[in-house]
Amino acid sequence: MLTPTVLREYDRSAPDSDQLQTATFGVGCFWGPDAKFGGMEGIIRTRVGYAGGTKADPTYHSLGDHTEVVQIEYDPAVLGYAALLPEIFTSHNPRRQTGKRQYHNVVLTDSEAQTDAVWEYLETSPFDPDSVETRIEELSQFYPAENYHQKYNLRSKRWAKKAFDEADYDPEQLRDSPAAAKLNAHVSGHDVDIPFLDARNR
């Protein structure tokens, strides 16, 4: 069964953040990619937020020039940054930018190696780099979104959210829970291998 003990044990067994690498990108409303990428093998944690702009301390109702983005923590021993790029660029149309900056397509790199990897991917991809309108920029700062946006689809499933409540997870722990990332993907309809999930909830 999906019990507090099962959730805590799964999360304790996950690699710490200092053993992982991050990738940050926006491909429209952040709820969808949060769920999709959270279910991928090698991705340990996800969180949604705002980045790519200059306004200090943006909020959903006062976003300024920021964009909705997803930030993932992934295990480089399982999944390299280059392997993420096809998933990111096929999640949207890179040749077309949305009009509203809140939902822009953007890849925010946090190192020269990530920037180089993006351009190397585009050079060998079906997308002509000169026709790509997706913003490719250096990440300056990531601002986590409000609690109600984190693991949005999981929050709508009482049986899933109840287990975290019973485990006394606070909002930040739920946001950064590896178990929550997988369950959020599962309840959103993605095919995810979740060893701790009771068969009745599959």
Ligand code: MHO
The other form holds:
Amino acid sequence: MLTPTVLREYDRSAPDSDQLQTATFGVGCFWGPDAKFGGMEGIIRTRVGYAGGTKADPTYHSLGDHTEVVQIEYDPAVLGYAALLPEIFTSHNPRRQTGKRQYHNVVLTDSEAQTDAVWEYLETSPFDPDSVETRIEELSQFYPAENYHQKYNLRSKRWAKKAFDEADYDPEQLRDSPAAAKLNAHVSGHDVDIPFLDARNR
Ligand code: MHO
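Following the display of the form predicted on its own, present the structure of the form predicted together with this ligand.
Every chain and every other molecule in the complex is listed next, the one we just looked at coming first.
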């Protein structure tokens, strides 16, 4: 059952951010990857935002040269960056860049190790590294998007949103909630194992 206690307990027992690593990438409108990646085992938190450009404090309606991206917190003991890369590169067409910078395909690395891992992956992937159009750049800054973009699909399901309201989650807590990441995937049709869902919610 989706009770306030169950949600809080699930989130309280999730690993803290300082035990996790982050990955940031854009593969089109950020609502989709927020849901898809949030459901994957080893991905604990997700947030959507803007990155990859230079404009200070971008917003959805004043994006400047930024791109819609999703930033995930993953548990490297469960899912390494190398295992994540095939998921990212099959979630978009790396051989063609999209016209609008807002929806560019971009992998924004936050360490040299991540950058090396991307190129190593591409060398052995079905994609010819020389013809990959996806931007591969260092992340300089991630700007979280407006609250209404966070866990967008979950927010549109009244029963799911209500559960977090009843647990008194504010918008930032909803955004950063591990339970919300899983439920957002579930309501979006992704196959995700959620211990606290009963038959009525499935
Ligand atoms: N075509 C989508 C894009 C939203 S996404 C956050 C819409 O406006 O419904 O860019």
